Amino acid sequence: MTLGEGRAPLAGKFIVLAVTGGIASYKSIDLARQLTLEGAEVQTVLTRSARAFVQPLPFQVLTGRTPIEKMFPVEGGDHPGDMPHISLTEKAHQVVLAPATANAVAKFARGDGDDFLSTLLLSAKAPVIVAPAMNPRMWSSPAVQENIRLLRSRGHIVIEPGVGRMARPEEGEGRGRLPENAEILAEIHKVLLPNPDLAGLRLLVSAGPTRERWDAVRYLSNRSSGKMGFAIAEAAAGRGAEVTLVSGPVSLSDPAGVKVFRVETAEEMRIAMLDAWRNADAAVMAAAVADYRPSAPLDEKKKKESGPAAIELERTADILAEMSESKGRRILVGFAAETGQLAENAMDKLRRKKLDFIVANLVSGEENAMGADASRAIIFDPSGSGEELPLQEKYLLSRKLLDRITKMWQKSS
């Protein structure tokens, strides 16, 4: 399957996955979990000093291999008469090291050859990517350092750690964290996949709720996690487009590869959507803008008293309608969370907006979309057909959109 057919971009890909052992290995359970469902065979190594933070069976079950811990294969196990250190790196497309600690780092950049990972190291064909995790202190030692510049001169690709709380509370904030998952996945998507079918396509997406000032600490919002169009950014990132990502308050870091901008109000969102859709060949409106607003917010705290208060609320700009009177040729898609009547209001909104499709799901009862990271969707067309998509994490639900919008723009080009 070619990454513009379907679901599984990393189909008939064999990545090693190696696991050494810090606070952050619990990360690579996840990691394995979305190589496996874009179709990648993965296998996984763990070294002793992972055990101690993770077990292996929650990568033999995602994986359906399983992990190669010891340099000598055990008699009557998963490789016998075979060396897998060689093997393995005889037939992967990728090795993976995540995450990497100081001292995987050094044993790497001497060449050391004392154990199954270091071995596999040392006979890995291709360039290896290698993500950090450590203790900013260590991160910025010179010895680590030169360790690294080593690596980088040898080819091999060296992803930046993060910022952000670590396991033990440091002073201010230092480089150390473990890169997220999905930069991971995109440095693997650059090596793996060099010729991605939305290359060139400028992508603009909204995500997340907007918040709607009432008093000085109160606001009107959404439940809205902006995990939908997260996922659509850092998919799209992945396949090579150009993604401009703008974002409502939500938790979620960064994607990868993304320009992000964030906003907090409706009408900062409208400017910021506006002024990106001007560069934009298509736009996927995931966001969900709050339709009212407080006519008079308050300067000061809003006091309790007796009786019911009122708030006098004022429509908000409809953001998707003022993108639609510009569309021309360009690519539009809109999303309708409905309470009911499901396929009716998603194409009333489909035809007022001129989309191109719609994608429609509830947001109330037991498969509530609304801040999940799995949901049930319908996708609409202007001729009113509409697709079905299971339950599924938005992760996986995420492509089957970018595969729309990519034979749209690739027959429009």
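Positions refer to the first chain, counted from 1. Fair warning: this is a prediction, and the values are worked out from it, not measured in the lab. C-alpha atoms forming the largest set that superposes within 1.5 Å between two forms make up the rigid core. First, how it differs from the form predicted together with ligand CTP.
- L391 is not among the residues whose C-alpha shifts by 2 Å or more between the two forms once the rigid core is aligned; its shift stays under 2 Å.
- Once you line up the core between the two forms, the Cα of D30 ends up 2 Å or more from where it was.
- Once the rigid core is overlaid between the two forms, L401 does not reach a Cα shift of 2 Å, moving by less than that.
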The other form holds:
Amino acid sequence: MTLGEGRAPLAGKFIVLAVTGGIASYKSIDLARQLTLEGAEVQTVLTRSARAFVQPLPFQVLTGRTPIEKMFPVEGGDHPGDMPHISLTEKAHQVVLAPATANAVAKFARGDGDDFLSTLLLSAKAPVIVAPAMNPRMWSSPAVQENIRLLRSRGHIVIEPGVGRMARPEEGEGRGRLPENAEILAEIHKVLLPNPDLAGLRLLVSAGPTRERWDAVRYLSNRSSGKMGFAIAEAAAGRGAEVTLVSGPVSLSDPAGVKVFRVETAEEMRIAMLDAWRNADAAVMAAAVADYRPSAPLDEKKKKESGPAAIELERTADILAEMSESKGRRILVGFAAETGQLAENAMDKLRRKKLDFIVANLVSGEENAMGADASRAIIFDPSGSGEELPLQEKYLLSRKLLDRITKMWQKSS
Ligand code: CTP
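Same protein, the form predicted together with ligand CTP this time rather than the form predicted on its own?
Everything in the complex follows now, all chains and molecules, and the chain you saw is the first one.
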């Protein structure tokens, strides 16, 4: 996307541009200008050391907003309200840290909260785009590299600095230059603008738990929240796929642009999935389907009796296994919720259910993926090789899964 086309691709987007202090700080003035020209609302944040290199006025003139410099709002100032860092990150579609000094990177990695910028970064919801700029020796130091790895493992996007002449000629060349504004803009576009790489794909997704009735008011279920399946459906629709989502009972609202069928039991989910599978190119079975249901559910509410009670259970159908019977060359992805022997159990499921890949999660201990906002996962493919995905928000995980599906789909079509 270039400027001068009379387009405003970032219209409606609110971007926080945080500027820290380095010789490259002046380049952020032009970045603020370009973002504004592309239609974005831009709020700049200047650290104390940024103020040693740049003045607030150019940012104010270009963006129409006074840069934020202080932790606490000034009485009668431009940023009333008691917690501007929280309200800003609530509103922001994207936070961009450019240039990011070694100090800013270290504070962000460590989770400091001692100035406006660090508290803002701590409360940021979406992945932050970080554009580092520093001396090459600092950039290659183990401490900075460790911090960069940490930020990336948390899902943040760190753009590799450029190679070039340093500010002072005697320092020669090396990696550490602020990435070009065009590169930073391209990253912003990648995150904020719809990428239609799944246009034409008919994707079926299942999500949430199922409920198996025991009596008039009680049921057997599990702790699945549906967040993973909903995140996949939403992200796929954003990438142009035609998405059908079959969900068990969850408290999430329908993702935009997705056809949603709400079901309750494993059997209802089976019927809805098999029906939609007839017209799908790929399916992701993220639901936590009950394996058992009470064999004789009661119409009345069961009265308590003295002594122990037992519920007789019978097996439900394995939906994924049934779908794999008519798989053909279509893409089929499963999840494996395990409390141990992750690799062995996941590979066994992948083979039995003829899957193209399986996403294995631990559902025990501190990192129980079920119901959580973030999870760690390993993706296994039929060759047995596993890709480890570090702990991250489910919407970030969903992007990685979709990248895999995109590759497979593009190869096959
Ligand atoms: N699955 C399904 N129908 C079921 C049970 C599971 O379609 N009745 C799907 C899940 O949605 C998931 C995959 O099969 O994609 C694996 O689910 P999981 O519960 O981990 O494994 P099971 O096959 O049920 O095996 P087990 O419970 O013995 O671990």
